[in-house]
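One chain is shown next in structure tokens, namely the form predicted on its own.
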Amino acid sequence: MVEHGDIRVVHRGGSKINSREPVVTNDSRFLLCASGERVKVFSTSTEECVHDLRGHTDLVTGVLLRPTNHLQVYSCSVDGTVRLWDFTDGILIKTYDIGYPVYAIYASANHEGVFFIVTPTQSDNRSELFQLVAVHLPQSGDQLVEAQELSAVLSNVSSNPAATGFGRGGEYIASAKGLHLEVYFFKKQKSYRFSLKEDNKKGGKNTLMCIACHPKDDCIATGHEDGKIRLWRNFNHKKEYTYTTLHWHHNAVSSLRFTPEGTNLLSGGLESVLVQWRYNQESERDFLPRLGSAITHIAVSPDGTLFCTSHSDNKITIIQSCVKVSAVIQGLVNGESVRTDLMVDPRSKSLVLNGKPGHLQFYSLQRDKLLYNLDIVQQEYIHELGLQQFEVVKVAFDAPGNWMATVEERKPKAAEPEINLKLWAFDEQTQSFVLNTTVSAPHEAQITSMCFSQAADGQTSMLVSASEDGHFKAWQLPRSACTEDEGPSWSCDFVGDYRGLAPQCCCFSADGSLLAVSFQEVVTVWSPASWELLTTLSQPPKAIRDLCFGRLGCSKYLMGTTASNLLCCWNLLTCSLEWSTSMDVSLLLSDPLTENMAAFCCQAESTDLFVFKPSEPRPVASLKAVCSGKVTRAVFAPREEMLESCEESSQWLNRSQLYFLTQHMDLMTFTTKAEEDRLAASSKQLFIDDSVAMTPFYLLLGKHRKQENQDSLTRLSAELMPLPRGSLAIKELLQSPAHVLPSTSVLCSMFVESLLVSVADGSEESKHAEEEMESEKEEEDSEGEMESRTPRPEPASPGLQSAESAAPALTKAQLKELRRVKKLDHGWLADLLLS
């Protein structure tokens, strides 16, 4: 996480969930996996994210169930801490400060009070030498504990967590790196090292990729680069070791795992096939093929009922022990490169970019979940190295989200590129896009830019595409000339060019009344209504790379970047250059909801961000070194709820959130410190699901009881005086589980003080009560005096009683006046009557 004052750069949605091996809980109800700087807890039955464990400030590199408590889990991170969580409630219990980056974590039930981590040999986290270290947990009641007792176990180990594992009963730990297998015995405090030749007799690569230790037998399984699996035995004697070889995979074995009883061995690799080997009966195998992409990790639940496989397309597959897929948790697919720009679907507000080969993925940034994949190429993808196949390279949406345009291309060797332009209509019934028009070879060369006209509702939709063939074309949907069976289809309405130059980029104004097309160093402005060339804007030599119209109050400005590292601003009213500055802008984009624009600038192998308004020379915000490398893909996504930021430097994040892709294909975003603290606080709150299943019993009795409870609560609230708000101490006691709270002696004083009434409030309330008691006593004395001085009235007749009972009730003012009259001395009237 990078922090710039009030603004932070964090992994938000779409972080990788396949970077480390997932963990399944003892009851197989939940699955935990590392996801960027967080640990996500998924339900294995519903595939929904139940909790989001936040607290680490850098990438999480490992998740491990605590051997002594099956409801708690460890997580380690490059930030140099190991954190203990209660994953059922999503609460942080304890933080162990290691002081060094941690890349893997291991633990065994036989080593109580100790866990093992992999850290760099030197304090520099860029070191390529790693060591296995035992960390003795200090006995402290504090939430933040500094781990001081560290002892090295093995040196020169691999940072890959799959290359190290505990053996039977925690008696030894094995680690593989390169061509060497090292086994350390704790009782002997001695290690044995076994080596292999780089190539075997048949030319296979013997490099060790991963290991797995048998839970009940002295056997170590190692996966190799040539696809072989070796089962090592008698390794407690350096010269008498033996191994047997299993071979089915044709490429490197990426993961191995024994089942809890040790009856089966699971293996996976590039073939996207899960292989289940029978232990000691290796000729018997079961297969689960066509899992979609290469297997990177395999995990098994402690009870052996579920298998989990992580895949290279950022996916986790949950498999039953009968080798049948039961659920799939799909993250944001991070391919080798994103050819399309980052786009936001106007309807679902989801992120749209390249997904599986030939597909577009629609990813919800709010829910951090894949909505669906859309097959664009509609051809079977062939996994063969060097084979040229169709790829989706461009995508665009119109303003209402009714139409989507895609460009797919294939570049065969020694042949002209094949290009297809497809237009998709949104189907209300399926809530997805359906192919409407396919244009083969829309241009004679590669398409460089494409955009929809942001026209108002009711106007005809228009698409403009620019190509290296020297032309830009306008595609329009005719209002008529369509049959009932086929429906409307798109056709070319206009072809434009300028002096034989190749157009590089195009952009519509916010109201759709202007179209700007750049031809090398010249910007042409056209009227889409008449296709008249209105004006040309020139600038110093070098080609224009990006064009962007201003919005709202800045709609009269046109921004552009050049290959000579200039950022230019033209005034469309005067058709002149308003201002320019020297800046190496790698990406320029505008916020559709505000006047702000964002410019990513690459300097000294890192990227800076400048947020500005075209009408003001001073930047709204300036962030240095937001990431390493160059940023070429970014997008503004509208927020569901507007933020209320008081800091001037972060007000540009109030209505939209800026997402960008790094050179390592990590999706990052900008948030404020207040927003992060609010999310962290909300993740610590306990959420009790009181939903009841819709059964006939619930329909008959549940609603009736619910209504009764509401009526009783209404009556109580009307009768009782409002109580004071609960203090922080009471909230902490009621919302936190008992097993994560400090001792009672610590919280007792806070709790008792919260129950006491302050002296000022108590004196005011007692004074008010004394005044009321005195007034009531005076009223009783006056009433007694009246009764002693006035004779008893004669009994009234039944008619009078009915008349009095039928009389209307007195108002408060009348009652007050009656009490005042009662207080008067009427003794003289009684004496007068008696005389």
Second form
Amino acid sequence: MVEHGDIRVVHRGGSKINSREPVVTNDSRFLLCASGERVKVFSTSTEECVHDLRGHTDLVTGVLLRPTNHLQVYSCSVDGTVRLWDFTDGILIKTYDIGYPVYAIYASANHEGVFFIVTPTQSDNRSELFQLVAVHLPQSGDQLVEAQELSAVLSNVSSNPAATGFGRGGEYIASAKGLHLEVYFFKKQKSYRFSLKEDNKKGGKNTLMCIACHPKDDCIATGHEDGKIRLWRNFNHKKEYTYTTLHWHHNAVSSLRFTPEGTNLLSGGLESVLVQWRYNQESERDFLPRLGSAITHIAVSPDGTLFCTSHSDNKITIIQSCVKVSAVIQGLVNGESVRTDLMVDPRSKSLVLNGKPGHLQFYSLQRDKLLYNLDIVQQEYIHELGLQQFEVVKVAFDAPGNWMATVEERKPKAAEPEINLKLWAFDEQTQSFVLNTTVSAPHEAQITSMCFSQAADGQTSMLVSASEDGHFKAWQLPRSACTEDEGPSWSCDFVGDYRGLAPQCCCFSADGSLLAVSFQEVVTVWSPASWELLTTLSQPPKAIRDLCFGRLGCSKYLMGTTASNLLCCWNLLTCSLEWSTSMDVSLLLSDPLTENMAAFCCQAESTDLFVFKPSEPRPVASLKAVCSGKVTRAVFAPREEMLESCEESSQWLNRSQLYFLTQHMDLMTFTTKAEEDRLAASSKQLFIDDSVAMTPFYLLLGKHRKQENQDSLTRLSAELMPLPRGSLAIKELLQSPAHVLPSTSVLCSMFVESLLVSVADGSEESKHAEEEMESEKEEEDSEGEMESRTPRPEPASPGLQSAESAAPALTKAQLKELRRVKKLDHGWLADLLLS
Amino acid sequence: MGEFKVHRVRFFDYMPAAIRAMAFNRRTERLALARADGALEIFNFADNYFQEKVIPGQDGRAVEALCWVGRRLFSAGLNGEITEYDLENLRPRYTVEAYGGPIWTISGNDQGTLLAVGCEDGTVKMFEVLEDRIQFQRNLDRQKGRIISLCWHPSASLIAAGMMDMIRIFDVETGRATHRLLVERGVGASKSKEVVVWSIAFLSDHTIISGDSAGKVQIWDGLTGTLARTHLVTKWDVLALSVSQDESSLVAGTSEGTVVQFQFLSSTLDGQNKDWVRTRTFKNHSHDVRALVHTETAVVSGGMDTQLVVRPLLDKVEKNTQESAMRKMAFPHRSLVCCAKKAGLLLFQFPDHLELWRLGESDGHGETTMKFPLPPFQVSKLPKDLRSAHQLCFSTDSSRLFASSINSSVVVVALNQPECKYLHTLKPKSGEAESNLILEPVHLLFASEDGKWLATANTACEVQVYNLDKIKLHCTVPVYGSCPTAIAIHPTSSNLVVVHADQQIFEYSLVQKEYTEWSRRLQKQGLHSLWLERDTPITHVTFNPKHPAHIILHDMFMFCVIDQSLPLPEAKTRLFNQMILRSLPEPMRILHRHAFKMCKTFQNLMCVRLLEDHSLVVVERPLLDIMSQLPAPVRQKRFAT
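With the form predicted on its own done, generate the form predicted together with its partner chain in the same format.
Now the full complex is given, and it begins with the chain already shown.
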């Protein structure tokens, strides 16, 4: 990413979670998926994001459970590193530096100390050719390891991770590219290659899309572009190989998975139906239809109870035993294009834009979570190529967030466009928008711009819509004139035009006393109160592209950009041009909270950002080469809490954050160093100590419960007798995860002993137990390093009991402890019984 | 190649009959095929799938099942009779009544000693195969319900019978049923209908495979009588099954026209735990697949849509060879049309009648031909010796009629008298006719225009030429390994042109009794690979009287003029170069010309003849017309309908 001093452009929220196959952990509690530059850990039961594994500096391209340790996970990234994480605690264990961009990662339990990655063919990083490379993990205890032992396995593989897979017991690896299937046997070091014809007589396309290997049998399933699935067998013969063809999908099969026992094959594609085929009984199949949108990936939990499907609308569905959708993790829906601008809902401070077809999505940027989808069009969506559907093209909010206006449009071929203007009122009870007024055909032609006025009294609001039919219309909600059963509804108040020209943009001043409407190269300024034309401003030769009133101290200025690459600033008091400068501004927008304005300029395939105040000639900040391509959508989103940055160059980010969409529909934002540090600090505080994932609800309820527990505990202890000081150890014992504890038989005696009231050495002992627990935890964290370490020498004498030396051989130490305890004087017990 | 006025004839309503049964003799590589009209055809798979012999059908003798025992061919039908065929003289040898009602199936054991037939009354009847006949031996235990299918265990001690709703296994020694395997009925509405086990296979490891009317292919363990696996293949019926010789592959034909292959594969690559796995599906038929044969290298299927399809298994044959191409045989490999050159008459041969048409005149610039069906007329009495004839041929002056008769002989009848009169019989080897010599039937006859020569060809690949003046054998053309498909004698030079099933062409000089110079050159250089790859045989050879060097021949997809005066095509030149030649300027054209001039304008040719007035008669029978006359196929769900 591009750095400017301490301001960085980052993916923050709204990144794709469907780009790679999700991974379900062994206990089916967590779901891991690559999301932008991070790996997100979701709880499968609550859909909540539990951890954010941060560390990669570029897109994460693969997540893989470590075959030898099911509590650790590998992630690979285009930044050329593979990282090993402990996902339960969210800790980075190790970083392997590969040196080349990694596009996929594979590993098998039978290949210890090796993982397989897909990298571009080394000669040229930008080439389209990829190869499969085996990486031998260096034995080193360091955090950052450089992996140098690379050996190529297959050349010319597909960069799609679904196109390669390990076969039964890791004996062979199968890879599909184009029309070829290649199977490489590790033992024989021989590869077999099978080719298909480009298309068959009936026009089916045979290109291989994805691959799955049966876990128990030697059978490879391949999905094809024409929707066929082939099951290959006998593929260690050049000629006598054979395959079975299954055909249900009518479009390309995008993902295939066998269940862990190999009894079923799952397939998915554009139909958004999960198909379950019985292995060896393929005429029987089950369907799970209506999953919302096209399936891009399928994952199965290692115990086979959960299926996860990634969908093209940036969604992960968790399905229980192929019958019930139990959870949906929805990311920001990234459509083909955002017809509505990026908007911020003033109430929820969420980002509003096109979502599913015919919907608006409300996306919380702070929590990186989709709040809800609002159905605007309210029509059944029919999935058909080339069918013209209603689309939401404009949306506007009034300042307090009470009203929302939407415009939907359908443009049938060779016919007039159908346009509907809808006005939605916010309903306090349901906490969502309710349709108030529908105006069908508000204009005769496409609506070019729409905005609400911020009326001075804050009660009535006015909507102005400008259209290509040469008129702009003001819509108003009548105060009283309405019937009893229906609420007030909006109606047209004024129709304005100027010399028969088509209005392009419209904009209200901050106090709502002025309305600026641009007609080609002329800007007309109207008074909304009396609807008289106050003045006209113009800056020939080309049409106005963007209009923007200044805010706060700069409210006397009106900014505009023209098609002839001019940025103009008019002073409305003098009605004259204050200043103008020549720059190709693709987008101009103002920050509602400050005087700042942002202008994105496109120059030579990359975009620069200028932040300036209209009153000052010098820009507040300028960032060169923010991203490649043109930026056409951006928004200032207010921050929840103000940043206190003292540096001048980053002050404009203090009150609001600037989000923009790149050419490739990635949502990006700007961040400062201080902010990053703060985030990093806050993430450290999170830790999980219960079976339920960390959610806000949990935090709320959990506190109460904890208190209750403590209360009852104290009550209990008060009633009975003062518990031994070992209670701390008990707590520690109960809280530490079961998998790090020694066996119960060892612990039992210790535990019972700790309950007993000791006279002299009780306190010492409990402290000791505590220490031991801690050291154990440490060990769990650093298990990755453990493998490479030589075993430490056993403590020479039983008397030596420092926690550190006892750490590696824990059970033995415990035994010793037990022996020591046996030797202790138990005379006090007899005393106690006698008394 | 010159220009011809063309009579394009499309009114020959030839309709082949549906294929009912097939049997393949692995030793001789002959496929016997029975059609719905009772006709029997023998294909030689070793000789380019040539249709060697045709035994016409008889009324009310529909064949239901066929079976080879050694070189002998048996058939059984719903008339309750077992028939053995005389393949030398192309007629049934004898019939035996089984007295069990209609016979559904017939099966011989591998040893060739016993024939088992399954009858309507629920009996399996055993017939002993004797030297010259078959004799009833005994009945196995009588069952309730008809016996639809039978299959012997290779050891010939057990026999499996498919019936209604069940499969029975019989011990052949005792005649008792040892197992009863109940076949599940279909689901839904077909629950009340009893399921028919249409086909059954018994493997040497005692696995029984059945195909039934509920669309299932089921694998049973024959030792314990338990069901091992069920494959639901179709919504309709599984009509036919066939297992490869090594028992590693199995094909099943369904009512939907698909052929489904199953393979005996191990689930892991190291070869343990073998199981029958459904692999490929072939769809080459539009209607029921009634008969199936799994040969070493191919799947041969036939059914209601009358076509015989040879689909090679690509894992058994070399890729991109002649063997790996799929063949569909729709028309018989002989000419069903006769043409009177002077009179402009066409005679169409149907299984049970003939049609005679006169060619009309068109207005000149179309290819239209008016048709006038002629009224049928009675022919005068025929002599006794002309009772059975496989092939007829008139001499050019219509004074003689030649008829191929039994024992490879040709009967000559004089027609110039008011009554037909038997003249004499031409025998291939008059003196040394030994009794054990197998005499194959003559299937081609050609009398030369000058009335001097008569050429005959028989299915033993022998071509003989008789001198009609001396009434004796003139010479025998050296035997070539492939069956002749068309013969002709040149009217002026008296050269005999023979075309064989493997597409080779020979020219033999009758005067010098040796191959001509052109023929030697052709053999030396070899024919073009594209010519050899054509999959239908040449069914007729004729000559152009205007250009003595021209030989005109045709197969189902093209007709060709061979100009003997032009150079032969090299291996790398384009064989089909008519379009290129047309685009080239005159001097270049000469450089690119070669002897083979082919025309593919007319498709699905039944006949191409050159008339006296130098116009061509082309009789076409488009396959689409045949398809449209077939009954409606079973209903199939099609995507997006």
